[in-house]
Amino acid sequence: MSSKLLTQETVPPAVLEVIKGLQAGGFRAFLVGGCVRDMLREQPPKDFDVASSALPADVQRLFKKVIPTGIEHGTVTVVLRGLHVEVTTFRAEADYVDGRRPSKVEFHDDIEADLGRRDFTMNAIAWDPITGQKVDPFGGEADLHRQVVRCVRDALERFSEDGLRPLRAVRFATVLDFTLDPGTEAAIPKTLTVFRKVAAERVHQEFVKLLVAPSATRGLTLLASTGLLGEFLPEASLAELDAVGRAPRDEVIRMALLLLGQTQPREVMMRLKFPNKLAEDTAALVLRASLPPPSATDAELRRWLSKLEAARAAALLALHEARGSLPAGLRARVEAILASNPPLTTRQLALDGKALMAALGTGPSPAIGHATRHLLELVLEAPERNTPEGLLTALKAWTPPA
């Protein structure tokens, strides 16, 4: 397999004079991991990263400016033209005691050894670009050319060591559309033990960029037969995975595809750690998910847009037109609707609240509440009485409830 990409001149200056740096001081130095296998895919890498046999305290010696980011598990950032360059040290990792991280790093001089510790093969590839050297001790560059996520030596090992994995290895053949290996397939139900002592905040990175796949329906149905969706997301509705893959790549539109039907939408988000505007607006997709009949007026779809909050409704429609649910018409309606600008909410009322004191001779009360909804009603009803005149017309004739 052969890439264009792989090649100097798409290194970083900065990134090739580190390399250079630390084979001039008598280590070896690859580009490893997610960089190398871009290259190899034809995709241009979104960072580089270094692995040496030097030491930290070598890298320290080496370089100026040196950041001890992670020095405790061999990794330094060395600060050169102004990029951060992250080094760390060939390392292989004893036993995992707790499925999350292992209990002790050791350094190594081998990167066969540092590779082997990888969790798949396409990202076990080491590419020095001072001399060409690539080394691929598990077949990584021809499991790229097949389209296959396979873990490097024995799945179940693998997934055992870490629990996020089982959910990389899913969202890798998500995102790259690729397939999953038939044994690494097979290793992710007998490891789900392990992946429940992962943190919600690891499984919610991971998930969204899943979810926001193009062939997200794919991977969802592969999170839902190996066992993965239950064990995070049991209330996903196993019949809108189809819909979600045909709907726009929305966090919001596609979650609330899946919770199609829950009554608490809104904490469900909150566990899977999504931030609070996103858990808002999918819980109000999910519980106000209803669309107005053909035949409502435009008044009722005023009303209903008011109910929903008019930023909402195109990615209401876009949730049901991704399901095959939106009634013929009922889009170019609302839009032209929106487009008119009509007053949906209290705030776009002629009068405000001090207004309406002065028109009614009281201060704050609950009647002003009762004016401001009666006045909304009246205009929803009919936008062009949104005026002070036409308002003030309406108060008069108005009856405060006892």
Second form
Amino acid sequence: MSSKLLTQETVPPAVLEVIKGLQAGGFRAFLVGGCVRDMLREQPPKDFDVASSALPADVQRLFKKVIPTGIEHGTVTVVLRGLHVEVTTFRAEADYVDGRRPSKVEFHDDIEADLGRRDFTMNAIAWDPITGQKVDPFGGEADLHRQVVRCVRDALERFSEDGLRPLRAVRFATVLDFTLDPGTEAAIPKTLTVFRKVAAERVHQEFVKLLVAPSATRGLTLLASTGLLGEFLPEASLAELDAVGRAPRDEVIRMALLLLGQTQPREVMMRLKFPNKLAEDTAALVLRASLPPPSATDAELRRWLSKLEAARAAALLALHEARGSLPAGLRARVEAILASNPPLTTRQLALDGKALMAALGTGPSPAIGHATRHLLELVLEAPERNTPEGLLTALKAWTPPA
Ligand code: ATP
Ligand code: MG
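Structure of the form predicted together with ligand ATP (previous: the form predicted on its own):
What follows is the entire complex, opening with the chain shown before.
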């Protein structure tokens, strides 16, 4: 088996230079992990990670510019011709055990031990781009060709060491469109208590990659059937899984689908460690998910847009389109209304707060708030009245609430 991309030409010159430098210094050095996997899959790698028998201090000695990125875990970053190349010393342990950092990391002189601590066989292949030597002790290349995600060594043991791995297994199966090896899949329900201890930030990182994948429906179904989904997102609406896969590859729209019907969507999003802005956008879609009836007038559509916020309309239409609940013709009507740029917020009123105060002869007061809302109601009904004169006329006819 050979891959067209597993050649020196795929590797940036600066990365080759780092590997040559390490080898000239008397150390072993390989490309490992995601980049080797991606080259074997004929996909251009995102980044090139180097594993080496050199200790961080050796690397710092060999190269001019070295950043001590994660020196206690054996990782330093060599900066060469503007490129950042991570070099990690061979070691026999992962960063995390049971969701916590291990007390010590053992460095080894042995690439096979380093590959043995990695999660999946396809991620446990090393390749020396200078000699072309490939180190694949766990049959990773064969699994890649079979399109199977399989744990390195015993799945139960590996999942018990680090509870994030089951979620990574489902994430890789989803993103790469692979299946799970039966032993690997069977170990997931048995190690859920370990998964429960994993930090929410780590879960978030993996979950988002799965969520926006083209095959998200399959991934979410796998999360549900293995019990993972129930552990971190029991609120997810299983009825919407098909819609998620049809929706745009967007975190907000897809999360809103999963959280439809929830009364506290923002809290769920925060618990899952989504950034504030995404939590808010998602919550707004969930809480304002209902559409105006087909019989709605243009004024009713404008009132609905004003409450929803016009900027969220496209996402809400896409959400309903994905679930097949978008009435025919609604999209065109909404788009026509938005294209005419009617006033939908108080900031778009032709009289600002200062002008209102002058017209009413008061300073800042509750009356200003009442007047503003009254005028917005008026222009939502009749956008053409949104001129300074039109609003002044309307104000004269208006009696503030007692
Ligand atoms: P991606 O393309 O999604 O970044 P990747 O394989 O590069 O995929 P990373 O999370 O960047 O994934 O990790 C780099 C490598 O480190 C993996 O290929 C794997 O060998 C190893 N690894 C990462 N996380 C774990 C873990 N939790 N347990 C064991 N090995 C891991
Ligand atoms: Mg990576």
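Positions refer to the first chain, counted from 1. Take the two forms, superpose them, and find the largest set of C-alpha atoms that agree within 1.5 Å; that set is the rigid core. Since the model is a prediction, treat every value here as computed from it, not as a measurement.
Core-aligned CA deviation for Glu201 between the two forms: less than 2 Å. After superposition on the rigid core, the Cα atom of Val59 is displaced by 2 Å or more between the two forms.
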